[in-house]
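First comes one chain, alone, set out as structure tokens in the form predicted on its own.
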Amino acid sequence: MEKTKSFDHIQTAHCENGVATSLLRYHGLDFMSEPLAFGLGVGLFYIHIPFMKINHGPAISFRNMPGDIFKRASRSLGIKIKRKKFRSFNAAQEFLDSKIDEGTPVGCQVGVFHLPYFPKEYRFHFNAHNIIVYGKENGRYFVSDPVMETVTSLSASELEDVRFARGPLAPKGHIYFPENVPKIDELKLKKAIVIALRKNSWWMSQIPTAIIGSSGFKYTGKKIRKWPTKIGVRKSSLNLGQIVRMQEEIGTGGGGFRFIYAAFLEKAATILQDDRLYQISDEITKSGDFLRASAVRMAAIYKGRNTSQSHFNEVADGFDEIAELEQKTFLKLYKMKFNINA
């Protein structure tokens, strides 16, 4: 039986995000947010892992690992999520049919080198983009991807190219979606707020190991500074062009995740009445503009208009300036306590 549900669908900046707030609210938890999602979820990171290459330049990440978001926002709020993987396109594709006569609109991990709605020019090898599905009808499944302005559709070979791509963080076919979600009160609200605020500025401002948090912005820099000497300019500045796509494509683009982290420091300061999170919300909006002005310094180099050590050592000073503003920022909200019964 083929089936269409309706269903709101919500742009947002990020897709993982976006998928976490529409699932979430379809299931009645109207206050939720991207902003909202994203703090819950603990989704601000930064990582630069020395040992790992992605499309043969540094492995950086400006959030946590794909599929975090989602986890960790549902399980603050006592929200049980189910997930499978597939074998097989025809497994996956009854499991999904089956959700889909339930009329239970389902999360999917795919590629988007394959999706046929995304401009040529953002099809690259990425693995852990997110959809949401929500209905059939002539053979075509509907299709919510929150990072578009409006819903799409996908043939089910299309669908299975994407659920099925080869590669890093290959998706195999995997599906989620909340199976229960209880009333959420006001005091359970602030509870899992205030265990975000901490975990998140805990894992930026406590973490003994120079590649992750704020003090990875600070290794980012010193590798910077003698890619030029140690691998040469062009090689150099290829490595910069990946760092502004990890940044600008799939981290939303001139620090999204600092605005929109900032977002949620905003609304936690409403919920939780404690003014001092504007004062924080500020500060990581200030890394955000940090990253976005240091994203046109690499792409002018990756452009080869600014290629000298010096234009290096720029970009390196920027990413010192990030290192020091966030750890002594994560550090204060660190230290931070909170009334939540106020």
Second form
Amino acid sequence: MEKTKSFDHIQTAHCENGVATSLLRYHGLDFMSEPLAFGLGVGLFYIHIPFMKINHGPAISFRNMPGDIFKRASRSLGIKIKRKKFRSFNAAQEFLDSKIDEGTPVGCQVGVFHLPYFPKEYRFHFNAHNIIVYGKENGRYFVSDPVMETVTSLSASELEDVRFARGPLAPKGHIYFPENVPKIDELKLKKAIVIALRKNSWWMSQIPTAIIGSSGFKYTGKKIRKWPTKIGVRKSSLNLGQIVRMQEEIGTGGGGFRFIYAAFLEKAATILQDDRLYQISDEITKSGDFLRASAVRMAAIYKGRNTSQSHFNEVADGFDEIAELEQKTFLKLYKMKFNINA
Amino acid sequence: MKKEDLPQDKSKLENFTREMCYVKNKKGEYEQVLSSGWDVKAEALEGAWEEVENRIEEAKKSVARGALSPIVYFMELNIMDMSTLAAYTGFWRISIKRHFKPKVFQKLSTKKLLIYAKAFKITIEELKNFNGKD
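Mind sharing the form predicted together with the partner chain? What's above is the form predicted on its own.
So here's everything in the complex, that chain up top.
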């Protein structure tokens, strides 16, 4: 069998944005780009889940639930996504093969732990990575992983391991692809952007809970202040290291997704021809810059250079600053009215 | 972040890939640029792995002392926690906790050992004969 027709590998910062972008572009939406997919998917978020632990550290996320970006982005444009999960690998593989025979590239949710083309150091039990499978030859599947610079391939048994990784967020062979992609005119795109902006600012500014949205940063700050006395410097250092990894590691585009979102706002400003959004974009950029600066301060702690309480307080103050900035910015965005018919 | 501020430090991604970052160019517009890494997060990752290695070493010592069963060691070696191991084996956490006791581990049936061995991708012999001493 030959390679499917003209599937283009697109590298992106984040895997789910990448799969959404590539698949939608493949189906004819040439205007789709990573920031747009992320923005329309209402991707920006912050949550600090208390009592829960991930890899023995705090459970923090800078983005919404895995899977939601593609779901919301396509829903907002009226695109239907077909999804399937499987009990057995044979059924999963049969279905995948039939889609490839048809020549349809498909998105697959996979676990990172068994992924052979990732460096060992990055292979934790994280089960919400996304790749595109777009062809098969001599028993090897062609894989376009959005965070990689080039395309790769996986054998059938390697694919079984990653598609049926277990643990939290187990993929269970999850496979998905756009079923019908309507023509999208400018007005529809504008409408979708306005709705996405409003939804995202709602999530960030309107939920009266300390752990969700902009106020979540404050909550984390409060925790950080207590860590050195409560759990000791060594464990606090590890926790801070975990926050930095969640915020900066591959997939975030830097600054806890803030820069991708700022790029979306910039794009939205152009499409909606609304200069106010440039200003919001600048403020989210600033928030990303604050996060980068905060990462540098945290690094000084886990490298063991600065480990006194005052340094933890400094980090916490940084989080308060971010909370304040984002609260203000998203409230402004939430109250903004757009006239898209003009 | 400005384009000229984007770090290009060494990282574990070297020889695998570079990561996409969003930065502002001179015109003040966003642009996609590849980065090879950033020291700040490379050190965070290193710290995380040091902790993993500590846990493995601790588990090894406990097995050698006879305080815990090899399951603990292989669980740590595979960077698993209880919930991940429970998901891979299908055992309840409370049973797994029991299997951590060397005495209980000795009496485990071959069927159960096989389930563990499969989860850790090793043979039953490797699992049974691990004593943490070498």
